[in-house]
Amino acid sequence: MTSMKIDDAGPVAIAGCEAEGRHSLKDVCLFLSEYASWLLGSGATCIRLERNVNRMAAAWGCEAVMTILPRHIHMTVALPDRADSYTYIIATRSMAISFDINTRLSQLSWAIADGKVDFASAKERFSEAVGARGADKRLVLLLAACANAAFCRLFNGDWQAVAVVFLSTMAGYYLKQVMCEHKADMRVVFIVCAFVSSVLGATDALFHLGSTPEIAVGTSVLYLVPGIPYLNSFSDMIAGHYICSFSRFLHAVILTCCLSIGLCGGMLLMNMGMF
């Protein structure tokens, strides 16, 4: 992280904090920068990030201007009369997509805008939001396996294929959780998990368990499809954030290619025809 001070930002009155004194533009800028870093890292779109940050800045009597880049956020907070300003550049958080953190941070922005939370309480609630324990990993694993098995059935897979996809997804998703905990490169994670799931999915054909082995193999890796990056890329493009849009789209394409490499490797190993 790098910080650059434009002017000696003097104290600025923060709405709702009169009893606790006055806070400087630096305090506000650092808080909003950290907030933006976490919100973008958790999977929010650029338009949501802008609205949430501007909502809080307005509630505190400031104006915020951001330059959102794929790996950094350039935040400037200024008084309405431009008498003082403060600029900070922060790296975007590198983390797994989290709808829970996304929702908590959005709720915090509305609470600040409605005057229900002062500046000191906002910092406390922010720490609670980003430090909150996520969903139980075993439950997520089970639900992911059930969802992928449902996809198999949706594509007319027989019940034997559904069972195989359920088990192959359980194995692949568990491996993904373990590798992510060890901070493995996401591209490697996608290749390895797709390979493992496709190999296990091919057991339907290997042991002649059902009549739809190709559906079992094809749907065994659907849990890895990067749908959220694709959707966020489209949303950013509509909102005019072309740099972030292209970056997210390219990242999603790379992950899709890694998924395909793992899938093709598993099919070749199991001697299953791809065409």
The other form holds:
Amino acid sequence: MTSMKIDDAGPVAIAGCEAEGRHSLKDVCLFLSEYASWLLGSGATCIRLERNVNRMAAAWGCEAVMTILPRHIHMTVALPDRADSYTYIIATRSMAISFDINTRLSQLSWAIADGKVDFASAKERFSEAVGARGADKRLVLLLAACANAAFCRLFNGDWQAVAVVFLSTMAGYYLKQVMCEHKADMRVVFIVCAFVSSVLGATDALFHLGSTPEIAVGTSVLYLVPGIPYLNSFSDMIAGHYICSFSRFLHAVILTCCLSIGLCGGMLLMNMGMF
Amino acid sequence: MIMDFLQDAFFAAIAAIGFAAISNPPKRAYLYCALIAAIGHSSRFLMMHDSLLGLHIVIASGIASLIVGVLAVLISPLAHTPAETCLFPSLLPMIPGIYAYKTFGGLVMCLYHGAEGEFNHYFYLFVSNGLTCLFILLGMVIGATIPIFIFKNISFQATR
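Can you give me the structure for the form predicted in complex with its partner chain, which would complement the form predicted on its own we have just seen?
Okay, now the whole complex, with that chain kicking things off.
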């Protein structure tokens, strides 16, 4: 009875079976769980995660239902007639935001939905996507420093302030890269980097380099503002994923507080007034 | 004014490229991020300019973010990336960093000054900057996110 349903539904075999040219419900569930873990970890919104996973599950003739929790994803994959199902709970990957992985995984979901890749190829492409190398760290460091310096100029900072912000961002962001490589706690990273950047940013006032020292200090730590978690949080809220939304918001608030602590420490050390 | 406008667009583009680099997008997305950020930020500049519309920064940021959101959704199929890839880095140059800094500064100075007059002054700075910062952020996230949900068919099929 079940096998007839499976044949009608598509290429999913009976749970636990490895029929020729087919894949089991368990395989699908494990694949989708791993996919969801990476996609959420790379910084995708909950609505994108749901759509991508449902798209792939439908292509393989089954249904997927997820509970997206702040640190785990609870995935259940079932046959359309609910004759069989498989459930797996996976921890969300803790990693830096990567829109490259997000893009590759989204493309993979469409390739599967459009029947362009089979299950075995999908697994290969998934491994390639998550194993893709990120941009060169030195280039990212340079671009981040340029971005923060440009940010300073947008806030009407003078050229001396722009130069100070460029250097303080270089130092702070380099430190962030090194500490992240050593798997330091992100909250500690934010405090230390904000402290270093604000101390260096305060040199504009210390040596009377320019006429906008407060903009130099204020901008020197802005590369640490967790803008994407805030935006994802709001997006999840609109989509009705309140738990995830609140979790992301709280995470962003904690990082902002750490940033503020580092900034405050730096300014106290440099004996710099706020106004 | 034209030079200011061009300068605003240029630095917004540089900022967007840098913030995009931090979030590791596909290489082809950098150019689109720069373009969208330049249009979005310079449009806010024009809306706020006294000789033109003279809008308040909160309203101007909301409208500019809507422009950024619509552009990101429309451009994402060209870039073959999720709409958020182009949207988020393009939006970051509009984050009210100096208002946030002054809000934080006002709070710290409140703690340092117990006398009523000084405390009231710094509390005023804390609240006025904080409210401006909060409403700019709200306008930005609402304006930028709504196009993704309005144009669902485009934004979620961009990587097809």
